[in-house]
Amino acid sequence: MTTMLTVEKLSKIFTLHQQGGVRIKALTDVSLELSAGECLALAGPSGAGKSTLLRCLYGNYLPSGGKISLRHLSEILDLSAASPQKIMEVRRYSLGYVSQFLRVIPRVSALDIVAEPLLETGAETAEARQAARELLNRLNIPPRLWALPPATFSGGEQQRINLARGFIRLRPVMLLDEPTASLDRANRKVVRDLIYEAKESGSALIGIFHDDEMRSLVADRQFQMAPPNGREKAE
């Protein structure tokens, strides 16, 4: 299988300058590989750094040490040393992120929020909106809501909008942050099927699943994480 993502001795330390320079170790020497067509579940207790790892992989956090190698178009790119412009390019073509939280865009309809990732690739508006309708229907968002901005939707409805937006255009590597956290059983099954289809298409997925049943259904293997050794005072 083709290796899509390699993490080597990744570390992340947060420095609290307003608390006397206290440094919090969030990640220490994390190493893993992710191949095309597989789903890797991050496991471990709260505080083990699972969400921090995903944010480092997506470029939201700059690692304190180590290397993140991603297969991007025709190159192997070190994300830990990539420019902001390159990170944006990677997100457009090679790296998707599906969070449980929707960052609501004011006055933009649910349908257009979901269709946007396809429009960014040059898809026709009619084609993108039809794909969005199909995915919203599949995730049990009623048509009466499609033309409305999702700011007033329930938490579960907003999460399903976010899922539809994340899965409407599969990237080679997909990061999943508790994708079923607020969903009922019927919608969890839909997400399970979307993950199966992503794997079959060749996407490599790495995610956090606090739902034990979902983790056992979709993950090909688990990566166990443990909390690093707490805090230290900077000298």
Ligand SMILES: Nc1ncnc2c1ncn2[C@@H]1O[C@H](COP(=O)(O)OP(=O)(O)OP(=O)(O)O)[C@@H](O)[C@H]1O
Given for the second form:
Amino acid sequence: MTTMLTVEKLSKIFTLHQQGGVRIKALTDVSLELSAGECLALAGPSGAGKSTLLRCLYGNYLPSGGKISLRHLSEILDLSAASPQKIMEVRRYSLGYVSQFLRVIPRVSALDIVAEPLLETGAETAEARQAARELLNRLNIPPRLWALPPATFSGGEQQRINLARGFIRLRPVMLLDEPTASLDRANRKVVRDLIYEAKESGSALIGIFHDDEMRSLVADRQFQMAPPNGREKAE
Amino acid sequence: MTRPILSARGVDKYYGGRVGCRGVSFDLYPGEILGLVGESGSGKTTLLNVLAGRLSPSGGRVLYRGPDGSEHDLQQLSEAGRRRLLRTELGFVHQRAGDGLRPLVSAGANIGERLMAGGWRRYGRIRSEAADWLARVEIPADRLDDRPADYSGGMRQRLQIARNLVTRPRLVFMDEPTGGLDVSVQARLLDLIRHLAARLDLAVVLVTHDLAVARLLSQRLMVMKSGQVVESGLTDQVLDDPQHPYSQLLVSAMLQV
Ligand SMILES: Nc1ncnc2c1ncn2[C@@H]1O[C@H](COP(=O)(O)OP(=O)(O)OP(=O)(O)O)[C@@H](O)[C@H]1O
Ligand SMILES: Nc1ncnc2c1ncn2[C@@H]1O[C@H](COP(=O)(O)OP(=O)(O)OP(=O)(O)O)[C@@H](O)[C@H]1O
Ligand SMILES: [Mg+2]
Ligand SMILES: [Mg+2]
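Return one more block: the form predicted in complex with the named molecule, after the form predicted on its own shown previously.
Below is the whole assembly, all chains and molecules, this chain first.
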């Protein structure tokens, strides 16, 4: 199996200067490895650092120590030392991130928000919009909503827009932070299928799943994260 | 990797004994939008003016790299050479639209002037290109012969953007382009800037005090305080995990970005 991602002794400490310099140890010496086609579930109590880990991997949080190596195009890249330009390129081609919350853009329709990742890598507008329609359909977003900016959509609708945007172009490594948190049963099944298809096509996934059923269905392995100051171990 | 379109190295600007900006170094790449944020008086406008060659630095260098790869130190260029660049490959969008427009000539002439500076001569073509750009910035065609003085604030700002972009510049400097506009007008303008920048593959240095605007438009962010850059990085990283005490203060002062 091709190794897609290697994390070695990753640590993250937040220093809150506004609070008199309080330091929060969110991650201590986290090490893991991820292969193509597998899905790893992050488990652990609230505050264990699951989201922090995904954000460090995406370049959204700056690690305080350790190393993140990602397969990018045909090289192995040290993400923790990559320039902002490089991280933007990595996000375009190699690394996807789907959070629970959609960041809406004023005046941009749901359809265009979903199509954007395809356009970024050079797809034709018509082709990108067609792919977006298909995915919105699969996620049961009614066509009457497609042309509207999602600012006024319900939580579950926004989350599905976000999922569509995340899955419209599968990247070799996908990070999922509670992607099904506010979805009903039917839509959770759609997401399950999207994850299956991603694995089939060789993507490696790391996910945080709040519901045990979903986790046992999609995850091949679990990575247990301990509450602050505890230890992490792989199962 | 492509080479930077703009490089600043150790740029200082003093006004007598007062610091405008100090020790600023960075590279900007083609097609990239760099946000410049910081409190009032932190040196954003000063830095922008130095970068655009509108103010001469007290120290350091600014290099602009042309489409053919040639490097230009804006301060070393002749006045005529600098003006030519500023009217063709570079653009400057002022916070007060009036500073970037001629209030008493028509909107069409405001746009056409930059084309003429770029060598366009045929009146008919200049006029139709101006009309085309008016449409792109969503100003009704029947306002082509009106003067900017008769436009609303939001329209004036869009006209200023059209005037700058008509020559297809590669690099545009913007100083608070949405400052002082209503929220709804702002949203429209932001959307316009976002689209045009992507379509024309523009590099932009964008000064704003609004972190939400920075989040929406810029890929990279520099935080300034007392004339110095205290933190820089990917926009979402700086906003979600700010490192410097001042950046943390700035982010925590915002409601939701
Ligand atoms: N941007 C931030 N600034 C400061 N502290 C943060 C930041 N993000 C996370 N933390 C802190 O890091 C710790 C880990 O948080 P994280 O969100 O990673 O936990 P989690 O395992 O995802 O929890 P949950 O299951 O509740 O989502 C917490 O103490 C949290 O307060
Ligand atoms: N022409 C000038 N002569 C003297 N001092 C100046 C001049 N222009 C700016 N300054 C000073 O330089 C510092 C930086 O000013 P600048 O206009 O660059 O700040 P800014 O970050 O753009 O602020 P704002 O957000 O209020 O526009 C300030 O202390 C200002 O008073
Ligand atoms: Mg979390
Ligand atoms: Mg200013």
